[in-house]
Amino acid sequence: MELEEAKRKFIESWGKLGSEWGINRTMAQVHALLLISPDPLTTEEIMETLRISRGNANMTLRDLIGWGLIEKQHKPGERKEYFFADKDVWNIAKQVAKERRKRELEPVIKVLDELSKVTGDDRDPEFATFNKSVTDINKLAKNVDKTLETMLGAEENWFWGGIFKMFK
């Protein structure tokens, strides 16, 4: 396989792997094409090499700036925009986490706290069955939260080797 095919191929992939995660396919992509490119790219070589619209371009780039994925920078002299993405895929893990988390399980987490407060006869099975999967739920996502802190916190190697300490 030469580079260029290779380099589709990773592109086309991490587009799958995104929507999977529940992330548009073309953020995916262009994030992908940021983190094999060497040098920052512009808007304009972005929509050309993904055929994409500028108007898709510059709503993704917006949307992988907000994630944390993607900065921008300028170059002096030029009126254009460039966009590279960290090549760090440990910063990448950290901050797709950090954002899914704010994204996904706090706002789940407030609402489990609010159903946990529900009061009712503990001898009513619709109330026992509720109160019991509310609450077990609820432990289960703090506990999620708790390890994702600890991943956000933690040096790569440290948070690895923690890890694999617990499957052996």
Second form
Number of protein chains: 2
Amino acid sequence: MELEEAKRKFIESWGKLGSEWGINRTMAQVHALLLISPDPLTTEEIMETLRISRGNANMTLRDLIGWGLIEKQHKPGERKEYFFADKDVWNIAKQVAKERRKRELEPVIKVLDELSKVTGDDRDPEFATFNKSVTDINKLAKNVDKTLETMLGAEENWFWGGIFKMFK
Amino acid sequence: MELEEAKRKFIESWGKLGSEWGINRTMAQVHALLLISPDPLTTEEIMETLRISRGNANMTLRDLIGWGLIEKQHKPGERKEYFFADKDVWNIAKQVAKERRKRELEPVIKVLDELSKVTGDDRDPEFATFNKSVTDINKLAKNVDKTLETMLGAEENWFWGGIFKMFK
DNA sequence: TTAAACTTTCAAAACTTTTTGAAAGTTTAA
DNA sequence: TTAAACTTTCAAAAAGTTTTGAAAGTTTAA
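Can you swap the form predicted alone for the form predicted in complex with the DNA?
Below: every chain and molecule of the assembly, starting with the one above.
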């Protein structure tokens, strides 16, 4: 396969993966494009390469900055803004985990905590089943949360070494 | 909070979480409803409680069975089909991880493997950047895959005990 | 100041996904 | 057989999401 085709394929795949993971397709594609660009790109260049509108490009770039995945850069003597992506895959994974934890896990845990407080008669099957599911899921969510927290604070090397060895 | 309100809230939250995680809202809501039902429910009951159409209910129930999250049950002497959810949270997490691994991770790894094979001149920054990102992401994806595989094969208890201790 | 170069906004349009509901299909009991 | 009870299908409609592009806003250099 030739480099240009490979690049296109990479952008396409990353976009698809993104849309399965709550990051929208264009956002993931712009990210992919910046990931494989040795130099920072302008809005104009991104619009052209991915054939997207100015408005879309601007919004997407802003979102990506919000996710901590890309940064603005200014070249001395130039008015234009350049964008570049952090190329460190471990950082990317960490950022995504961090954001999703904040955006999705935290609100759910808040609701579950509230729902765990509901009281009732344990001999009432309606209550008992509700209560068991809610408490179990709450425990699971808290466990995941704690795990993420620890992972985010941990150092990079254990990851590349393979966490999985620990479960053997 | 009163039990009925709590149930509604649980179904709503689970639905929201589902839609952020690639499982559609109705599917997650039906699952939530079955999770907190002490007894199996019929299509009719589910339609009524969640105010969804017959077609939608039928499709959703089929999908949930496909994900391994619920099962059909027959009551002796009755024509109707009843549905019930596995209430074991660890099983639920395992099933979801298993399915997503198969549906999403595997195809990506396949593409990345292909893209890793692309050759070029390492002094060409275009190639070098592309290659580094692709290989790094490939390593990450494989690592996640391996971790999932091990987790899925592992026993339940280490999870409830808290994996996170291992990262301390 | 001014105007050129650039960025941001947002209502409307395009596209995608989900849901509906009526019709077709299947199973069972009599 | 038949018909009632139930399940499945799928084209069209509704709902939800993303994208466009023109207009408004901002910054900078002169």
